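Here we start with a single chain on its own, the form predicted alone, put down as structure tokens.
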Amino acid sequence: MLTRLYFDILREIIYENTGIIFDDKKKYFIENRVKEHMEELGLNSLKEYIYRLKTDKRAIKEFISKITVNETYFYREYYHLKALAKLVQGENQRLPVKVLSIPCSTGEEPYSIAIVLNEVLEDPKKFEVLGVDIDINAIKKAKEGIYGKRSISKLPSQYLKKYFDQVDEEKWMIKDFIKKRVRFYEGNILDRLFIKSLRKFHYVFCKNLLIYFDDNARTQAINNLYDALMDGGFLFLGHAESISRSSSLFEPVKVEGAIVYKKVSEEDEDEW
């Protein structure tokens, strides 16, 4: 379906929207989504649909949606959920203690962290919790909060009961107190504006993301995520990833067996 040159110009397209690259393996992916996609708009020309994807921001936005992946659950890379608690409670907080997940995809992420904070603070209204994605569908489902059974599967039964109530066998809705205490937006990690918006906050998690970016969208995302941290404030990432060519902005840290990167503060840097 997808000649060299259509599939070029969607990479292009991907790429310009998203800041993800799609190498040669990904294109029957991209081929059946486009397809996908081309079905729901009516549309049968590909010159027609990729006009469309230029000038209907509805379209791009679906088509985004489609290509990019929701792999979670909750307790997800539990060590780093370990090492929140043990940050939050060793160290003298402003607060509200704020924290950005980005992307949060469906939402297991920030809710996770939102029990997490539950737990450790004696005052649940003392924190805060942002989930941003780029995906609109995965923010309406994040917002919704029900959840089904692979995504609860790691999750403690007495955290499940504690948090949830469950709607009918297979499916499981995040109790309102907890919900209050996480916001979702639709945005992009690329969009500084949008970033520095946001304002700062104490933590933030941004977890098999910079992966699929290339140095360019990757060093403009670090850049981002630096902004949006206050000082001495800590950026957990991925099990596979690193920002060591990024080694100025962040300080490697050790806490519960996880590594985690400490902003340097300005000043800091200055002397580096």
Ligand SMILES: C[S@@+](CC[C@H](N)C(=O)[O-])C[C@H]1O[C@@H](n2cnc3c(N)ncnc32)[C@H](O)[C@@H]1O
Second form
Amino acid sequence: MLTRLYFDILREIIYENTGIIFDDKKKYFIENRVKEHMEELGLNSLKEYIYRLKTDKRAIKEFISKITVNETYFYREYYHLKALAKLVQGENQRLPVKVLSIPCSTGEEPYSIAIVLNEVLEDPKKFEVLGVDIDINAIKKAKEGIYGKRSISKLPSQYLKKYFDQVDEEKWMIKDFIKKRVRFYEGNILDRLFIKSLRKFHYVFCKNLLIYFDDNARTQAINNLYDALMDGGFLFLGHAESISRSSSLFEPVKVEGAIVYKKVSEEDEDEW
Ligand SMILES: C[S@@+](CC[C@H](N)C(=O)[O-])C[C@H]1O[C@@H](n2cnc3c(N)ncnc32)[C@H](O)[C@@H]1O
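What would the structure be for the form predicted in complex with this ligand, rather than the form predicted alone?
Let's see the whole complex now, leading with the same chain.
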């Protein structure tokens, strides 16, 4: 049974490391994950467990992996992929087209982006996609590129045939020629220097993460993504997420019925 004190300490540790806020209703969820993790580590005191989280990088990464929500699938929020296709066709950007998917979870989003770009540009060498997520286990799965029925249920069947090899009745593996265009890193959206080190992208997808953040973390994440975009680049947010109207960093634009956010130029940065 987690006492109020330990629940608060654990929430603080999660917030410090991810930006995610857990309210009181999530106590039972956290309690179960902690119990499971303590068993795996062979620990039976919470005091010892907290000490371990504070001092052992591997342990904190495992814990984060247990409490993250990795829900995702191919062709999720298809209207954004349509908008991306439209923008890529219309803009005369420098090749290769560079796209960042953060958070990418188990890889369905960045691979969907790669499929769309391959359809539009008709040459895998004309684009590069990078997937980033804080969850080490999600990144491992993304690198494997093997998916079950649930993940591919919204993917049009002609693309399943074109971009996947069937492994067995229940599993499909992304083909090598498209897999090679997508790289994956483990990383935190709130880590400014890490995001800066990725260099600049034409398009950034940041979907279904900011809903778990408080205002402070959300602002920090948006600022980091601003830095990750080239001048005139576009930010895609999830349907429940938006940038405040007062933000001077981005201008909302409607593309194919979807709202996307165009970066307002920095004076002396590189353009596409
Ligand atoms: C619901 S998934 C969204 C995946 C995909 N963008 C989509 O919309 O289908 C949320 C992901 O955010 C990741 N995440 C949580 N905090 C993060 C952080 N601070 N930095 C990077 N990724 C984070 C989680 O590990 C999880 O995989």
